[in-house]
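One chain follows as structure tokens, the form predicted alone.
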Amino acid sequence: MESKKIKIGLIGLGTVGSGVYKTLQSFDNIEIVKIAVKNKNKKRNIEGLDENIITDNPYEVVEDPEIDIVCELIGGMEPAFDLIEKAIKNGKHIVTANKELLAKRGVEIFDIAEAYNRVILYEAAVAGGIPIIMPVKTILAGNKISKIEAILNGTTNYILTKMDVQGASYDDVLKEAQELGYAETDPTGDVEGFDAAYKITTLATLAFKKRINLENVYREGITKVRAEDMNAANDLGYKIKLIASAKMDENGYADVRVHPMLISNQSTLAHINYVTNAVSLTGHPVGHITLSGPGAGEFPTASSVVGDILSIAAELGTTDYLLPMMRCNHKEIANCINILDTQNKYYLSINAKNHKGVIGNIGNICAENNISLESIVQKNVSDNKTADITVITELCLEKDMQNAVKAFEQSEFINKVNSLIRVQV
């Protein structure tokens, strides 16, 4: 007797979608029997593609009957949360690959869909191809997990990568990216740390087990960052990335951020280049683990995405209530720490006057803001008499760094501040 197949509609046929319409076909137990499209007169590189299943209504994927799990893979907040609560209330079950839904309106599509016993999965909407939201929800359940850094962003990756390798600016660098497809047209939501953002919100949610608001954290893009400081960095033994990054003190404050850290040679975060990804967790008993792979892409994405439908095929029919471990089960919202109140280790480029004096006086502003040093170097004496001066600080509170910027910048002999880049701890 041959086993009822699973009924999928897709909503979006762009990159991610059409990696999953290649991939599904060589699965015997699933159909796609409706497909959801901006425009349906597009011609679309597919093989064997049925244009009779397709439409440009995706009200009629989520309303269709006979389909037991949509995915949701066009992004953004509208109207792909009302689609995905329509869905849920006509019975389908979710996949959906959209980060910023999650990190925006997580908390409500996940009470709706436990409210109407019905299952949402998201790995592809954190690392791409890199399995993650799976591990932590499943075999890594039984740990405590105390710390995530993490490169989520392969756009950023890549700038910053050719940055280094070929001591370019970042503005050449980004009109390369985009030359090659690898950046938008309008790259904001990726060179600002929008994107990592989203990520991070959605990992640190799930990795302590407490909700994490979005505004709660801190976000800073690679748009300041220069081929001198990448020059600065290789000098002193670090690579310059754009971290996503998430830790649980021992008080249960949550510290949640996005900016770019100098990372140590040391650490296998400073080798993941170009458009790879890679997620490190800190947890107990695991200790310390690393996960890299393809953040983005057709089939990596794809590969994500797949998995998830699959997941929820094999329950369906088996059980009243599917997927238990991948459900959201917390309700507790995190308390975050301001930034302001952390504590970084920093990197400053400083331009100041060649005078005498004017080491001691950096060394005096920071003495006065708290601030102790662990390196400082003065080079590069220009013919108008001004040197670039690099600091290493020691750990100190973010409030006092930021006083002590504010101190130079009124110094005589400081002419300005180039950098300012946490260093990782």
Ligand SMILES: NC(=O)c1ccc[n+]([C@@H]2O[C@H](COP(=O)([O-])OP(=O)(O)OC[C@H]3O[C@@H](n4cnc5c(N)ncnc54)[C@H](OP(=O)(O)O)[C@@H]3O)[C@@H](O)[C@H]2O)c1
Contents of the next structure:
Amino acid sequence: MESKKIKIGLIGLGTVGSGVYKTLQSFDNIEIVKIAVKNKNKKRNIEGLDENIITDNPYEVVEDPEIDIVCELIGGMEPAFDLIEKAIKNGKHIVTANKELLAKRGVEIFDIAEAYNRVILYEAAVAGGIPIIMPVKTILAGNKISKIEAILNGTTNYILTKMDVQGASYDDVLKEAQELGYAETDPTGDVEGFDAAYKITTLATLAFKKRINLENVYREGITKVRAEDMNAANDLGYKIKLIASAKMDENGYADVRVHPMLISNQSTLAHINYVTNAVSLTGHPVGHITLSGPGAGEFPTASSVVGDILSIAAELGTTDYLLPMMRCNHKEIANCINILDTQNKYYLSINAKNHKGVIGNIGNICAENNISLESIVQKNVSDNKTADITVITELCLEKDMQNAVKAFEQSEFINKVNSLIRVQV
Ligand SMILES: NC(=O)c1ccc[n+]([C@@H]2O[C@H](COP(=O)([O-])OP(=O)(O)OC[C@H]3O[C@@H](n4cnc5c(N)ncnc54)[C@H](OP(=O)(O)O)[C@@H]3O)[C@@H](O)[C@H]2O)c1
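Got the form predicted alone; any chance of the form predicted in complex with the ligand too?
Let's see the whole complex now, leading with the same chain.
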């Protein structure tokens, strides 16, 4: 007797949707019965695609009584939220890759899913093809996770790697990345750290079993990182990466953020280059682990989406309460620490007048603001009688550093603070 096929509805047949469609072709127990797209007339280079199941009305997918699982692969907030909500209320399980929606309205979506006894799986929404959501929820469930440091955005990692390798400026590398299709025409979501912030919000929520509000996630992009900073970092034994991090302190305060960081050459993350992503996680009892791989792209992302589909499909019809470990059952909102109250090490590049007493002046300003220095190096005395001075501090409070930067900018010895980048500890 032939077993019942699991019926899938796809909403979106772009980069990810196409990869999912092609991958699912080899699974006999799965049937894609409807696909929604925006433009029905678009030429699609997908072998064997049945045009008859394509619609430009995504509500036909969420309202189709035949469909068991709806895959939302259009991205953005609306109509994605409304479609998922209606699909759940119509009894569908959901697979999505939509990091923005999860970070901004995950709380509501998961509550609706629980109320209707449906599951939402979203492996592809964090780090594309790297399996991290499922491991954190299942095989790592016995851990108390204290820290995550991750490279979660391929575009920015590509730009920073190219700047490092070529010694080129941010603007030049961004232009090249856009020409090669590694960066969008409007790159804001990537280069200003929004994309990584959405992903770390979701990952930290799972890791700490408390909901992190996106508004409490500090975010700074890579647009101010200079080729000179890359060189200085190299001289000091570091690489500069856009790091999404999450820490939980002993008092239960979460510190979740995205910003450029000097990463020691001894660290695995320093060697994650171009579009590759990686997640380093510290927990007890596992210790320290790093997973790395493709964070985006048609097939890597499809790998995660299809894995989620098959997990749901395997349990459909076998139980009234599917995948209990994959559900979002933490309701408590995490207390988050303000960036101003965090302790960090800093790299500072200061352009100073080439006068006697400059180094002393920098040291005094730091001391007045409770900042101790690990190293201070003067370089590049230029024809206009200015010099770039590179400083690495010891651990100090962000608010003290912000006050020190204001004082540097008012000092008669100093022209400007070129860069302020936090250093991995
Ligand atoms: N691309 C990646 O590598 C990657 C990695 C991880 C996660 N994601 C996430 O996966 C999702 C999809 O990304 P993508 O790169 O595949 O996007 P994409 O290439 O732009 O594809 C979007 C698809 O959605 C369809 N669509 C848009 N609005 C629609 C609407 N209102 N009704 C019906 N269909 C609609 C489009 O139709 P047309 O084809 O007719 O335009 C297209 O097929 C996003 O949430 C993204 O953040 C992407």
